[in-house]
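For reference, the chain that follows is the form predicted alone, supplied as structure tokens.
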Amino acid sequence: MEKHQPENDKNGYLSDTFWRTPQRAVPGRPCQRVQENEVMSGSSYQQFQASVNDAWDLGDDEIISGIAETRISKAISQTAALNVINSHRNSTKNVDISDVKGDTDKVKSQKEVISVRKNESKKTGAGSGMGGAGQMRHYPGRPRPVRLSALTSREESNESKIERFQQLLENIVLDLNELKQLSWSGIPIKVRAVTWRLLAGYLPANAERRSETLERKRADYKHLVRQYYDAERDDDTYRQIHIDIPRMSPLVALFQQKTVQVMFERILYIWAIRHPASGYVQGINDLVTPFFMVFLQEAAPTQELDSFPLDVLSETQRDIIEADSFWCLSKFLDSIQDNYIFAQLGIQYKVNQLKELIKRIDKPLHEHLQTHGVDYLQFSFRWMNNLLTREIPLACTIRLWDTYLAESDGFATFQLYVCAAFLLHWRERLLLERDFQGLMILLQNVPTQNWTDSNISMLVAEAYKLKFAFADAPNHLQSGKGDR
């Protein structure tokens, strides 16, 4: 291993690692092995891939196994609390004041989120699991459950923003464009299906073209089908595929249906032979699930889906679905191919702009992160890779991917500044954090397990606005090109 110094060591604040003695891997999080008297890097795309390349593998009976067999003695214990508060007493005593508003509302602040975070877990720890059979564990970044009553905008309630969608969608040549631009606050439940189908570009604008295009592109699926799946498969390509996908939803359980598993495979087997530049890479199977959902909300539109029951449906209608959520997923991809080629370099690139980004709009949060050794790849990779999928609840995604998919110029930008816009909507709570450990697990797990379509509404808009300012002033945009 290449030896040199990481970035937060030469600020003088590295210390005993917290991954010295590291028992289990943690969903998410690099687990480090460093050898004597050689440091890691902690910006080595291909040392940070390799060290979570198991991020979505661990159960939670491990997670949880892994931490009861880890053990501390009360020496250590009481050494360690007496080192956080000397370097707490230290550290106060170097702070300027004008960087604090005064120590009343510092200390008023940190009760605030601790109150916050108290309330969040009584929350959380009320939660029942699927079938009301006891209490429902967390999975790190994993989706929960979805009601029916979550996938329903609030805007559903609004008829006349449904009577604008219908007038429009029945025009023989329909305004793309228009389409877009109301389409970009939120989809209406009831024309949601169809919409995407035209922002994606699945359907042509003509409507008298539509029928005829449905019924070829969904025999042409079928077709791929037989030439790919049914033949002779790639079997390092269909071995990945058939173990992750038992494993993308634990909580959900209606993607523990063999009919739902076997229809992702076939999607995802399918596009990824057909893009051989990329191939499967972990993490595209999370974005089938929102055009999946779309289409048997559509074919059931008065269902709990969560624990619905595929094999209900007609074959027919089962064909449909996973057709059209494999033509959308597709195009769809299209703009962000780069994503997933070999390297993924087009994140490598989006995260380096991030980083840039966030320098520029908010310093001091950019600084407090790199002085604590956090470094954009080790919790923005799995935003970029997932679009957010494993960071918000899926009926926020379904809503996010109203926007995503009514941007003009393609959701790939924008979706840079809903990263940011994510980024810093948890600023107070991470300048309070004042550790390595304490910053990641906020990061990796940011409490949005009560989000809805307001609080994407809001993200959305805060994501314009920095796109808006930063429109004439491109240029944070091209640093990260060095690095490709």
Contents of the next structure:
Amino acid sequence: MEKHQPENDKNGYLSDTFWRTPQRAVPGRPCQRVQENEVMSGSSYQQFQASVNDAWDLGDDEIISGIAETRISKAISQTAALNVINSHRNSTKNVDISDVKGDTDKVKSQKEVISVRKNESKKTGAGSGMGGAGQMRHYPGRPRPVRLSALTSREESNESKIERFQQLLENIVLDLNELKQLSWSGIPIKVRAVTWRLLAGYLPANAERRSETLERKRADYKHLVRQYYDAERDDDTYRQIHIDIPRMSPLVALFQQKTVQVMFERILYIWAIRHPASGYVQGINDLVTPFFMVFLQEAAPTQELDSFPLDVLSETQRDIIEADSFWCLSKFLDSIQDNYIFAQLGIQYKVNQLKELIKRIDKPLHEHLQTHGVDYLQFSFRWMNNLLTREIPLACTIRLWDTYLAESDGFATFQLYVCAAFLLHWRERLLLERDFQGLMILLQNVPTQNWTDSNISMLVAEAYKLKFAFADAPNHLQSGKGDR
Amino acid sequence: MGTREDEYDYLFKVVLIGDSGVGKSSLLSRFTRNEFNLESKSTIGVEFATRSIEVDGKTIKAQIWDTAGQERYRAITSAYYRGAVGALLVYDIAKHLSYENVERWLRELRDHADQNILIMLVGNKSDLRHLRSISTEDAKAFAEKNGLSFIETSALDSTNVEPAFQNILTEIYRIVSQKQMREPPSGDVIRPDAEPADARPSQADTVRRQCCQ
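Starting from the form predicted alone shown above, please give the structure in the form predicted together with the partner chain.
Zooming out: every chain and molecule, the one shown earlier first.
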């Protein structure tokens, strides 16, 4: 197929199926508009819808008339779509929850449209729609309000997103940027493991090199185990890891298995020995868990993982989970290693930036904290050190990492804004607290136990907005010019 | 919010220090919430909890800072020693190394904490009788030699947890109130932790300025 496709057609498969099955007029043209209750069926339409639905949001009339009158090349349409996605993302991060709630009834009447929409909402990372119901009538592809709860049942509503991932992943040479854009708003479980490997830079973009790379890396890891773990170990490092592993998730049976604990031990010990500038720092252990869970999920797709007996898996399967977790963790930590060096300078620096940022954007909250003697280091240190893993449920961490891994220049900077958004999320409650104790207790135990993916989508959308406004504007963030 | 929790005569800041895994967080949760988890997650940086007790009819509020035991956190955690009037230096009676490191922790305190900080040596996990590697006598002798008070506790079965905190807080209270009698407080009331103005208390407040921060 690639032979006769123009080489700039990165999405060959997708456009191929779509453009060549003109069952109904030409998709994407104004005549494709569907009335409210019309059932949209046919995979070609949905594929198209899925591939361009972001476009509906920006200057619809121009785009539509443009498409209607011109035969544009796939390459151009693709570039345009990317641009649209970008500016869309940049401009529509505002979430109006009341709007979302008010519209639920209309939502119900248009299930077919919504299933495409949900996808769109996730794409924006905002978990809600922007267009009113009125506009909706005219443009079926326009994002619209969706019940927030609906976003949590991902899998069924997510078919088209999965398809988009699969089409992208099938390309011989993967467009990593496109994968990042698609992943930023959340990755469907079905394709998460492979996508994480790619985003982490562990799997090469070139599909032909993937299996060979995996084989080599996994063998390398085995070698590292023999070289470092099976040999004489550094006592201090090993002891600390050995103490920390059993108490990571004391109530989850999965993590109480010796097999699992030893896997974690090896991963952490080898990482620590190979990174002497930081070594093992408490909290890094929590950062293995998301990778471990995602790769375990891949190996045992339909299982209840909390109590999954790992010995059910073959040794080869376990080795794969362990090696892949190790390599992905290594890549992941590369951009934040200064968090864990002596005096944890990276974190101290970011805590200061957080303080400056909040001072700028929410003076009342900042002053409230200051007045009661709450120091940013006292609460945000753990947020930064453990990347919020201690503050939100594991499933939410995994969703958050979809975005972290998809951040193109590493997530170190972005994480600062996520922490800021996280703090601002609790502002009303914080302002109600009247003393140091109350503030600290709340900040250390923020009630996120019922959080779902949609909360994370909101959080990262908010963070994106902050980053967009402040990251490259040193005057907005005085002490923080150098966003690493 | 004006609940009883807010009303107190004295506010004392106390830090929990010692090697990783000796049970600092467990002592804290036993004392402040009467809870115990066999495995509680490692502390990252510092964590905070509070509880009030009565001594001589006065309400003493203990603000307790639980610190991470790992060496790497030292730079962060030592910042929290400032203003502390008491320290519980914890070791594990079954882990000799954690006892050997007590000297290092004392040095930490000498370098970063207030000169007059009261220190209590706490041998935790006293329920692990069959695994004991430090005798009570040795630890007691060491404590005496270094001018520390001493107690053995078990956060698991609650033994001596209450007395450990009671003792150190009472001792701090005695010193502070004697000092207050010798040197009557003068000048403005400075509320170091910036309580809201309606949170009370009155004269006793000035005492805090001398003991805390």
